[in-house]
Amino acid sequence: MDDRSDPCRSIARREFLMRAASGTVLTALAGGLYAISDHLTSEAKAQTRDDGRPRLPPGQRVIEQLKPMGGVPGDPSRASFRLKVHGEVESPLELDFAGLLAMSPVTRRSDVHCVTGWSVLDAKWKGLTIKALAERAGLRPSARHVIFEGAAGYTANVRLREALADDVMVAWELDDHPLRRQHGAPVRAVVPDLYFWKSSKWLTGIRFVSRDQPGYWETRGYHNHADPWKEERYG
């Protein structure tokens, strides 16, 4: 079909050419276009984090918006939402959405790194830190790991020390908007310093355990730890 007979296609083609000329390439995924910015990638590679590591892990390229990466969707309704905080805690919790809001939400900015090679910079998340939930539930000294529990039995394991970092969250807003269903609405985990499969979508539970329990992807060949700077992609 000639572009001139399809205005939408013609506009998309012009946008592609404009972005390509400015050092940005569009890639298609899940029915949408996602911009890979060579300029932002180069800038991020030149920047250094407070811990001395480069801002952009090896093998990553910067895109402009979060990609939906699949999974079995859970119920996106805030009205029916329940989050269990359980396991190695003194006082297990079950919170509805209003209960989360009542715990003084915080806002954090963080970079996101997917095992497939894309990164999003400065994503703005609103929610609660895992540390705050652990303190409210009364974390026991025996806890060593956190298991994030999602819809359809999905789990992801994270070391306790990393899960209690100040930017690890249960989030319900992204860039000042409620999470979309494809990104895990009503709430998801956010673990910025590990590959993004650790950030479970459609979150239903946070379980503290004394022994590690590899999750959905970890038992299917992915790395148990998932440090992007060490390229811990596969086990």
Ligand SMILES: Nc1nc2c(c(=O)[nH]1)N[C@H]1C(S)=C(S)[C@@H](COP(=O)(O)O)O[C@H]1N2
Given for the second form:
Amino acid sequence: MDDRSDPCRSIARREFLMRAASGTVLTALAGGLYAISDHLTSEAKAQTRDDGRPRLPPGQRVIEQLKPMGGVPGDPSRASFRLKVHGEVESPLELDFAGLLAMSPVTRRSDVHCVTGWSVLDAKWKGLTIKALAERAGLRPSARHVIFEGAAGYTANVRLREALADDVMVAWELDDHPLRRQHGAPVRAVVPDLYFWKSSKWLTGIRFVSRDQPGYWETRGYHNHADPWKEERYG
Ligand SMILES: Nc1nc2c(c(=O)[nH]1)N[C@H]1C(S)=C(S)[C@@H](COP(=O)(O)O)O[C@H]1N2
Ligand SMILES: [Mo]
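The form predicted together with the ligand is what I need now, so please give it after the form predicted on its own.
The complete assembly is shown below, putting the previous chain first.
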């Protein structure tokens, strides 16, 4: 794939050219998006969610845009994308990008919380719920956990009940734009109510399992469950 065929790449390239032309200005703008907003933070602290919890988990501060947190990227191309839905299901699926689009995509607004202390409010995601994919594949009663499989062997484990929540999804658009490569293009998991490391980028598989399998960060000192409201940061 070259720059012309991939909108994400050409945006990155344009940004690079702009940066080369007027380095400090763009850096300052980008810095603004990732700078803590005291205003948004105190506003969110004053709000309560429908489930009664405070909108902002303890120890979190609000920034305006997802900060790219790295990881080993996968192939960002929609054309070669394949998603396996497998494990404890009656009919394992292997969906290409058109197959996802054919399954009535939905949009959800959610807040995300990174264990490093930043939160982003009201991200608008387009994709499919894990629940819809589980129903399509015929989830077995033996399933208890979901493993979100990303490129290069990255995995994250989530309890089944939490993974079937209405806002847990595979997403390919963020705020009405195709997901950027750095944020997991073409498709990532989004598990808003757990720390963001549970949201595998460059998603390749959703595996339902009967026994829990701690993933990449969970086997490197981070908490197995990762509830931001309980500050389940480290294991
Ligand atoms: N495949 C994959 N997914 C991943 C990661 C990774 O390294 N590889 N990092 C995780 C971590 S630690 C975080 S905080 C979020 C960051 O997502 P972002 O870069 O879009 O902000 O992605 C998560 N998903
Ligand atoms: Mo992270």
